[in-house]
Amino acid sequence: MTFFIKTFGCQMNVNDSEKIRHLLEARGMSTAAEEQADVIIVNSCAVRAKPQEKIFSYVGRFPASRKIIIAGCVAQSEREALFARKARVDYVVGTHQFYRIGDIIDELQAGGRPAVAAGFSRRWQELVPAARARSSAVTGYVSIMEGCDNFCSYCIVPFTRGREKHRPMAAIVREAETLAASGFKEIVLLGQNVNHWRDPGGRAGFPELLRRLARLPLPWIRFITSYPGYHEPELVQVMAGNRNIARHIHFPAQSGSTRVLKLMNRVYTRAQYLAIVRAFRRAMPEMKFSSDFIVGFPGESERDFQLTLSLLREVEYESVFSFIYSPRPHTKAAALAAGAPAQRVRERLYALQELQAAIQLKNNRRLLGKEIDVLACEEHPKKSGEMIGRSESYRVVNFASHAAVGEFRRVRITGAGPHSLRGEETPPSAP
């Protein structure tokens, strides 16, 4: 039995995904391409419709004699509606239940009917992927928590992911012990509201679960999605303190409008995000931020929308992901009214989108001839002898270089766009 499995979304949705293949290799299953797998899984994105909806235009693709798995979080939050859609699909597997997917899959070779496995659990799955199951030999994502407990009112997370459950510590760095030990240079640690994981078996926050992975031999620690809602001043401090803890941070806004960020139900004001970003560039000068922001939310003014391309230029954000608003089911947004008319949103997203874009640009521009350390993530796919590698910030960097994956070079800066940064190699210095 072959597979292939495509993957929709974030992060997370990447770890879930090394954590199937992980569970099918194990099982005596093979990868396969997507023209010769006999089984496709696609492991779903529901935060807005239209990935939704390109998750059902790709399994139309497929021949009846493929066997078709949706998981993931359209699987949650759509269910038996998938069947109702008539969508090319032999089994549901919910966020929860992807443990269960090799007995699924010989349930389905045995003949079985089409069905639904998408049962929360409050329990915490212990579950780590092999290195050969890894989507990257360079970065290794570890999940420490996973669920939501906040409720913004345009989110469906909590309806695809659950209530919050938090790993154990002791599980935390095990993993990451492992990873440090088979070559991966950098870490990512990933939850919903990764800054708000507290150990089930003790009194640790996550500014000490950082503290603790700070000290293995790993180049670079990460983590994704940290809500401003739940800062502590002590990660301040661990950051600062621990060179290894990379100088970003994505920290979605949402909205540049206290008001706005009110009726999203998102439990703190534009003030107090200034200020958390302010506290960490008093501690570290060259601390960088991304962000997510959402255009056209209901009830959004003109005046809500220039505070937001005000906090643009305050921040100046290394990148921002931008989204016009949709409603998504079960959602307490979902029932209000629409706000500004559909063409003035698309106005202000790409308002939005120009701005970041012209803010990235003179970011870029200001690394001109200076050096910086860059890891060598992957070859440059139409270019022999170049290398895409990512800077501290997470910028991607393009230099020639004859470096092996994984490998970090000091490059010169000698090219800048809005999206991407040009180097050269610099020669390694005399012993």
Second form
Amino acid sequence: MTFFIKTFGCQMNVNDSEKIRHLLEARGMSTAAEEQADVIIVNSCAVRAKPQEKIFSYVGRFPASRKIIIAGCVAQSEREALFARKARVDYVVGTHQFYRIGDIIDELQAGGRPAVAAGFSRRWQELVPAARARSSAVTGYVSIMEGCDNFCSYCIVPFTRGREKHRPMAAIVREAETLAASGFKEIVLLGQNVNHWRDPGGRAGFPELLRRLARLPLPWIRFITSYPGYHEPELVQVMAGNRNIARHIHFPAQSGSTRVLKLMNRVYTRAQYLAIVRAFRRAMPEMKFSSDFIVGFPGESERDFQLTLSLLREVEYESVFSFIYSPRPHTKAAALAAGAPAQRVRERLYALQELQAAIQLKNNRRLLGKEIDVLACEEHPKKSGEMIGRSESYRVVNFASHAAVGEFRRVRITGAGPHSLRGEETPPSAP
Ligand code: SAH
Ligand code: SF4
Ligand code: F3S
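Condition change, the form predicted on its own to the form predicted together with S-adenosyl-L-homocysteine (SAH):
Following is the full complex, with the preceding chain placed first.
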């Protein structure tokens, strides 16, 4: 029996796919190419309508001889409705039922009928993928919490991932230790609200967890995603005191208008958000930020949108993901009247992206002639002798090098575009 996993969505889905692979390989199954595998597992994303629709065209191309499992967030949100849509699917497996996937495949092989497994359970959380089941040998994902109780009015995630569940500190530290011992260079702590993590068996909060993990021999520690409404000042101190916590935070603002934030049920104001950004920069002048923004939320006026643009200018983000608002099932905002006309919303998105490209170009040009540390992440697929790396603030850096994947290099920046940097390796300095 062979399987192929197709992953859509966020890093938590990437990590879940690693766990699925680990589990199935432990049962003696092996991965095969997409064209050959007996079972296709689609780990899906429901966050906006477009990525959700992608999975239907994806599964539609497979002949009936191949078993199709739709798993993950769309499975959790749609359940039986997937059969009603006549989607090409043999089994629907929600985000908390992955641990049964081996049994489900056996059931399908034995001629079992299409069915749905979508109950909530905690059993999945403690599965730790072995190094060989992971998607990278350099960057290790460590899930620390799952779920969300915020119910932002536009967001389906609380319905696909359920209520917040936190993993015990000891289990997180053990997984990170294993990754460090296996040669991983960075870990990324994962969760919908990582900065709301609390040790279920103790008193430690997220800053304490970071302090503990920073003692491990890991050059870079990262975490996504932090919710501005859960910010604690202690996080700033812990980051400032530990140089191996990357000076970069993904800190989704969603809008620059307090009025729209309120409609979105985000519990912070623009002023509070900016005060946190300033506190980080006071303690660490080199601190970098990235964010997500939604444009065209119902009720967003021209003035609200201008406030979003001015927030971009004030923070000078390293990178920004921007989306047109997409009404989602189960959410409060789905019942609201549509906002600005579609054409105007598209123009807002382009205006935001154009401004952000100019900001990134300006940020990147500031680095010309400077030396930065770069982690070699992959060889360039087309140019030999060329590496694609990442900077501490997660910028793409292309540089000529024979470094092995996973090695750090000192790189002098020689070229700067809006989306990436070019550089050349500097010779190692004399001891
Ligand atoms: N837990 C993360 C977000 C997960 S969803 C957080 O709270 O920041 C990732 C991003 O998708 C969100 O930050 C938001 O910008 C976007 N998004 C979520 N729901 C959306 C919707 N209905 N329409 C458009 N974008 C949406
Ligand atoms: Fe969605 Fe808001 Fe929860 Fe993030 S914090 S997952 S945007 S509901
Ligand atoms: Fe998508 Fe689910 Fe992640 S909806 S963004 S894959 S948590």
